[in-house]
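Quick heads-up: it's one chain on its own, the form predicted alone, in structure tokens.
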Amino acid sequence: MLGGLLVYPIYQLGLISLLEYTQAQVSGGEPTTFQGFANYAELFADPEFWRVLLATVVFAAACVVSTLAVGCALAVLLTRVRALPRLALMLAALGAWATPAITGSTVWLLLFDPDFGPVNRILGLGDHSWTYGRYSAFFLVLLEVVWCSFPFVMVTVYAGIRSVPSEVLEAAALDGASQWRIWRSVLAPMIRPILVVVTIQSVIWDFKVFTQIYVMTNGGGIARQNLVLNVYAYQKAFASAQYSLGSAIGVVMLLILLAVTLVYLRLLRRQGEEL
């Protein structure tokens, strides 16, 4: 099941990118010629590339510290309130967690909409435009990822805390700890598993954003700046017919997603060894 639904669309893939396979190819009208690495060469010559690279990296970096931020500060709250309130967050962020992205990411764009929206009447903004600034865009954009990704981490690093024993966070409370220090030297040691999880998955997920980016920002935002990775390749292999640009594209992607996963294992076991 895995070789059919991954393994072999990675391989088709892999192949498109070494190809000449255009609007041409698809169409059946002339056949297909190896091109090899010349896709590659021409995608990191292009300085384009490079540029929508690191707003990626820099974006996806923001997203993942803030949806681990949000959630784990809400997962520790949940902890501290009665039944009831811990029943209408878990709800609110459930409901969050199940709206589809592009319900969402449309939601978002009404409030914070220049003329009819709430947001700039209670911030006293007027008619300001959030998405039409490259820096207000992808803050916006990324108020919307975090909003739809912080339950999955709040519920499941939830559900790890609960598995802590009380009697530790007892001992550590009577020793004088503050509540920054259990998190720290307590809960965040012995639910790490959990924080691996929730961190690759909020890496992979963030990094590879799609629809909030074309939805909020109308394809890549006013003279494409606010492209992301998925966005590029997107505009390049349907928006441009250049299937092999976009297939480079995926590969580049796909190898770096499983770069930073394997660093990222590799130093916790280190850690874990260590202590």
Given for the second form:
Amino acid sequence: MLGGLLVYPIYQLGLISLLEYTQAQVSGGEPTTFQGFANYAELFADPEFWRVLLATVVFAAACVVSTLAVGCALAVLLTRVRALPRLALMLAALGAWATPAITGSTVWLLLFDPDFGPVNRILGLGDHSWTYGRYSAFFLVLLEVVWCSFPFVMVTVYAGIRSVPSEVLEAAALDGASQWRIWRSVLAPMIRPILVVVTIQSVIWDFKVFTQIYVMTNGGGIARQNLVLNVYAYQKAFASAQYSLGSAIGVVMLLILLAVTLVYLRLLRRQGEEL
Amino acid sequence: MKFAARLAAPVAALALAGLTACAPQTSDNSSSAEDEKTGTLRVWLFQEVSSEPKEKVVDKVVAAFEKAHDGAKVKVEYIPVETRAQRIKAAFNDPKSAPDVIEYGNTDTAGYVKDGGLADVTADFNAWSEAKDSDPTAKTSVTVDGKIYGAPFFVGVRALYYRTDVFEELGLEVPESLDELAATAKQIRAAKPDLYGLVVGGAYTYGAMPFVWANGGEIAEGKGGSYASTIDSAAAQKGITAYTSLFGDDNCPAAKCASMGGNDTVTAFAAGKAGMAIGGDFSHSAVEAGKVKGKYAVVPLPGVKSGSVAPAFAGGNNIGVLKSTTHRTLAVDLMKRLASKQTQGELFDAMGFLPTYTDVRGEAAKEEPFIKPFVTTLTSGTKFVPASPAWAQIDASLVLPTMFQEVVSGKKDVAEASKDAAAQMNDAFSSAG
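Now show the form predicted together with its partner chain, given that the preceding structure was the form predicted alone.
Up next: the whole complex, starting with the chain shown before.
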């Protein structure tokens, strides 16, 4: 049952990616034909695909690193403050977490709006447009992604830190270790399994980012400069009804994510860690 | 060993799935052999910003239809324009729940025909007495490979809106050529830096194409199945240059205007943020509802030569019969009634939709001077997108907006951007056949 639920969609995805399957085939205007790897060949021959792939990898990496840094820093902060500020921080983070991605993206866009946004007014930037430049648009999306995904990291890591015996931390503090030193040499190794889980989670999330890019850069940015793989697949599959090409992109994404996860787990196991 | 065991289960499941389901679903959309004379006809029309006047006209048509055909009933549904693509695709995928008659955008004709969704009504259309007054461009928009797949419902064209108060204050003349248009736009911006001179959009394909057409360029050339893009021809490049040179701090700053679409430019004009804009007859109510009410006028968009009119894109909607209908005779009759001269005249009064019949349109212009510049634009010649199934794909993958945006944002020069766009279009033309 479980296998069927998991495997069947992937099987269909793989199958469609090997066929000529556009709207004409779905609605019976033309027969479905088997294409072998022609869809993949077309995809790999398309320079735009490689450009989008590179942008996706770099953007996802930046998002993962920023999310983890912010999440872990705030988790440590949570353990160091008193109950009331902790509650406030928790609530604020949960609010960000609970905000639907579309709402969050729209609000961030409004904050940075060239005509009405408060950010430009505070920074005195006049009517500077944040979504015009490629990097500034990506940066804006990165802020939103970090904002809506750090709470998961923060809460999970906070729970992990709480499970570390307080004597260990006290001992480290008595030995005169700095905050950074305690994190690097004591906390991080002890909660490693948790860090692994949140890292993999973040990699998967950020690699598959869709809503934020779609909403904030209006479907891929000026002259498609902000396309990432998922939006690119959507454009191919649904906007222009080339379902087979979209499926091929989906399969490529699946393989990349599987590979990243496997390599990561493998590396950890080499270091003698059992999850 | 452990790994192999773990692998075995999914592989087995895969094999099992392979046995039970061999291929993704394909629905049978062959035309139905049945032609029932009674029963319920389902109709999908588009929702409008305010649908009520449209509904009243349609209700009248439906009442007359039901009276003429004993035992026939009509159920009309108004579907939102934004999600029409999914709805209509779904209807093609599942003929059982599909409507019998639909309203559809005229740029979608060739795509829907290729998808196997629309019924060929050539014989019915040619035998229809009113059809001979249909204007030729409107007829082209229902024709694919010489066959007719529907009846034109209304047309829409764009023209130049300008602010009479601003022109008067600055002592400006209404521009008579594209060069004068650019000069006037820059004068407005220079005198009033908080206004765009002529508000333009990098994603506003149908506002940009008149510049290309006026310079003698074309999106693509060809007949029947085979099209070849000519967007990189010298004439087309001249038009692209003319349009993209309007983006800049001296008229419409690229940082803001590059991402704008047609609606954004009309919104800016209606809010009093622009001296001029390219808007359609269908934008009239939006502008009337804005701050600039009573302070604007409309003229045809000028061409290259002084006093000429730039060819406009002939947009609009058609009414078609679905191939899968089980009430073909009834559906065709309903299509004719919905697209008849009388209905179109009433729809013009109710909604301002421009009729597709030249004689009905002439009468409308007499009654309502507002639409005169649009009728002038229509009679001076209009252009249509390539009647190829590839057009839907080209449109959806934003080939033309991307080209304009690449030039506007300085990523590529006109020659390179248009060459790349032409290559992408040719890919689509050759794969869609």
